[in-house]
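There is one chain below, alone, in structure tokens, taken in the form predicted alone.
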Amino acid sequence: MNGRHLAIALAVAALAAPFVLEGNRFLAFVFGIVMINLLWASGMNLLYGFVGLMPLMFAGIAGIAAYAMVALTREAGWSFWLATPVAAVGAAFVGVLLGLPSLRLKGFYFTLCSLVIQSVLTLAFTFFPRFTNGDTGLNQIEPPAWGGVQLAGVWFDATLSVVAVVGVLLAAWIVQTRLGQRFIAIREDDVLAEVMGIDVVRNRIIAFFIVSLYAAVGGCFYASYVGFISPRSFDVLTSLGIWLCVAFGGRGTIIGPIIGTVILAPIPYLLQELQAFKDVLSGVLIIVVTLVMPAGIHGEIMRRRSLRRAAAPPTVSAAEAVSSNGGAR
């Protein structure tokens, strides 16, 4: 199956799943959460997989957008469909402003700086109860309405599927553009990219803004879908969970975050009664990804396929076989 056929199959499966799971509300809800995490993972993959920067403030940006969306819908009376793009763009700009100093860094130093920013954002969500209601959180967040009727059940799940599929396809398209090729060049060697005339900092800012939009849109849909948000909804563990989906599936590929999200995102909900085990499992997976499969599942599959091809005996064409037999005579 080539890439195009696989993309079509995955898109059809994602769009059909809400209607297949309509009879089981719990599994349908888990599927909706998976779609939100898929949108987040596809966005983080653009920066982590194709630019080479690990943004641990990802969840914090999602939280800014979520709280802003709730404020606009409750206090200003805006509709979800108007509040979401405004909150997303605003949160993306705030994210770029907060991350601007760190975008001149790379590797571990950028990750450490982004971790500090995420910690500051989590504290801000906690200690500004006028806007966030502190640790208590905001509940009874209404789902979006369409045509005067609130989206609920299967139709909200289907909406999340459409948003996730569009997000994945948009990421795939960005990678194929000249902008995406500049991202890859920066990831491979930022010094050489600078010598070739690529403005490294400017392209990192563009990538960070796009990734922040993914985080912000996902945060708005998460708040409306779950109906409750708190500082713990957008803390560093959430950022690490999204990163783990990307790294476990295979960063720097389109299919990798899909694999990682489908496998890992449902675990916290399917193992609710084993809270301690979930934390242990997350730690084990991080060790596995770091030491055993640094390229993720998709990368490991491609590596093994390459080894099999290299070990396979060379094939001889029919024409070469006939020529060889004729020469033997």
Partner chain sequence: MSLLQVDGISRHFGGVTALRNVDVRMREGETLGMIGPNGSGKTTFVNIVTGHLVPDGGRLLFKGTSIAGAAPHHLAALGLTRTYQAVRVFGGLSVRKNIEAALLLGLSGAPAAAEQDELVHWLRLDHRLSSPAGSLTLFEQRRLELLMRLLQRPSLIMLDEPVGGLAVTEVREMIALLQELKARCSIFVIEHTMRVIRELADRVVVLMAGEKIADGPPADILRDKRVVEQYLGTAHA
Contents of the next structure:
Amino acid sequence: MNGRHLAIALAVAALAAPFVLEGNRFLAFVFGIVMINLLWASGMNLLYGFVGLMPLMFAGIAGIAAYAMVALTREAGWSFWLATPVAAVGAAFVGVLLGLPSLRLKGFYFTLCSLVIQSVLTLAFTFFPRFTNGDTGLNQIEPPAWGGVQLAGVWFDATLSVVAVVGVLLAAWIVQTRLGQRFIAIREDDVLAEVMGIDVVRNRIIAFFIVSLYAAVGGCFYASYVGFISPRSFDVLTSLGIWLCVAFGGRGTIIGPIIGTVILAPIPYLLQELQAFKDVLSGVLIIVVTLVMPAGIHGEIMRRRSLRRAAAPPTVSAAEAVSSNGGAR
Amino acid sequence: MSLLQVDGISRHFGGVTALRNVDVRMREGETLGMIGPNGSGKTTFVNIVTGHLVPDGGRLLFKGTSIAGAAPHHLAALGLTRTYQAVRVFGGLSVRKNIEAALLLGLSGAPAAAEQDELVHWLRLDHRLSSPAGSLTLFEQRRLELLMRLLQRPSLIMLDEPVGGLAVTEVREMIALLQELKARCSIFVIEHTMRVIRELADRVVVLMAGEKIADGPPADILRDKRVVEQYLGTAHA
Amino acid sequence: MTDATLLVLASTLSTGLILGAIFALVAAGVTIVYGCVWLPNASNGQFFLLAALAAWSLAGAGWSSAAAIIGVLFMGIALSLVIEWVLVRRLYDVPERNVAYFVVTLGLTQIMSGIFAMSWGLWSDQFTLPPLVDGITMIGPFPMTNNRIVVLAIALGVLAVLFAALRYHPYGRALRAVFQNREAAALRGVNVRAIYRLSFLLGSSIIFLGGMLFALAYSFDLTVAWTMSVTAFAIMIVGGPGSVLGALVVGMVFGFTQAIVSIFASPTAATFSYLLAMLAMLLFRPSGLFNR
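Can you switch from the form predicted alone and show the form predicted together with the partner chain instead?
Whole complex next, starting from this chain.
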């Protein structure tokens, strides 16, 4: 099965799943959440996996868009389908403006800077309650309407599937364009990339804008799907959770974040009663991913497979292999 | 018009003067060598000309236009490029991907496929195309470095110790490659190995503690009393 | 000036001094570890809180505060050794290890806050340590509890010893040599890995001590971990990563800021200002005010 077949199979599975899960509202809801996280993870992967920057302010940008979308629909009476793109582009611009100075930094300093910006945003959501209602949060956010009928149940789930599939395909397309190749060159060695004629800061800004769009669109859908948002919906733990989906699955590949998200995103909902335990688990996973398998599950599978292939070369027949081994010993 | 015209550039780090009032001119097609003891400011000079450092004062002209303060990616598009003393390739990517990265510059006159193949063949990298660049030998990596630059059709390539760390036979091969390279672009080369300077350079500039102390044909320079006393006496000529 | 304003001024001054000394202590611990091991410990607030909570538990079990503090310090050293052995030493030779360390300690933060929520968080929501000593001393017309005076004296004393040790003790000199240039230090025969371990132990122990001193002077809840992490990082970045002098000066400034801001606004406003100070520093002068 090659990549194209796998992609088609996964897309069909994602689009069919809401209808299969229709009978179980809880599982269907968890599935919808997984789809939103999938969109987020493939966006985060563009920056973390392909440009090599870890944006911990990701959730904050999603939050800006979500609050803006709610304000536009509630107070200005816009439809979700108009408010979301406007809020998303606006939030992405704000994200780039906030991130702009930090894009000259790299490595730890960029990550720390993004964490500080995320913390400032979380505090801002809490202490400027005009649009956010502070810690209490906003509830009863209306789901989007489609031709006068509110999206609900299986059709909302299916919409999220479409959004996630489009998001993943778009990311897969971007990384094989010249833009994506420039991202990879910057990730591998930004100084050399610059000497090879790549405008590093400009390309980082472009990547950051695209990634902010992913965060923002996901934030808008999250708000209307869950119906409730508060500063905690978009805090640093959310950013870290999305990052973990990417790193755990395998960064810098398209399939990696899909694996990571499908495995990790449902956990908070399945462990609803054990929030603190969930924190411990995700902390352990963060450490394991960083220290033990930096290439993630996908990287680990590929490594094992290549080891096995090296151990038993398929081109050599069994008899030859035995005799050559015997000869060597 | 000079290809490269450097007028009176200086650079200080904290209280230390790395370069003081250095003038260098290069004609099109010329190969210019730069020698000097460690810490005499050679790499700082290259870093300034290629946009990695901003000079404290002085003028920088490339093909007649000022390039002071221009970013390295901008200079690459103008045809000014460099290599590094510690070889620098995209080690995690295959040789083929490295080549593709070099072609990303998207020049209108980018080499056609046949010419790319010719370059790859000339630098004897055809059998390594699918290997990760990091797994290549040092000599192969240096050749890949050259290949990536040449694919961008530079007018001037600045080489920072191109034979550093190479074995004796490899040095000989590298000098032969660089001889042929002279037909393709102008070369500025920093070297400690005098053979390279003797066999390649049309002219040599000597730096000492950040100042230019000599400038002329290699045969004269290598006989110059001051240079011999101060520099060649301490290094292995 | 009325007596009331004088009293407010005096209490602000003493709070500023105590907070400043504790901030400086914790930030010094963080900055030593970063400067030497290149480990930016994002979980320093969790270490701080852990020590305070452990001392609270021991005190609850009938130990005196002094005994609890010494007991927790030993436990802290043991825990640091375990963490060094399991997590920290794996990355000693990785060149860009500060990002990886940062992420690892973010994971550690999550683990520890999960554990705190499942244990101490269920038992109480306000904690404090019984005072080391009783009584009140009048400093001029202003009363100050003897306990806080002792806390202040310990904090300043440890800072002084730390400063002197880094300057004059052979270990301190080796540590500073590694700070400045790892390869050069290794060439001169310094056992770099041993120095890494030592500075991680030293830095962590100082953070543990800071947590317990804070618990002696003030009552606290679980949110202090986050506040302390932000504050210590802000001090380190503003003061200059790796600069103990910077940690000292900026820590004091932040302590007084906190004391003053707390009169007019919520302490969160102070935290907010630290975040902004750190941001401005990161963007405009990442090497900090005090170059080491």
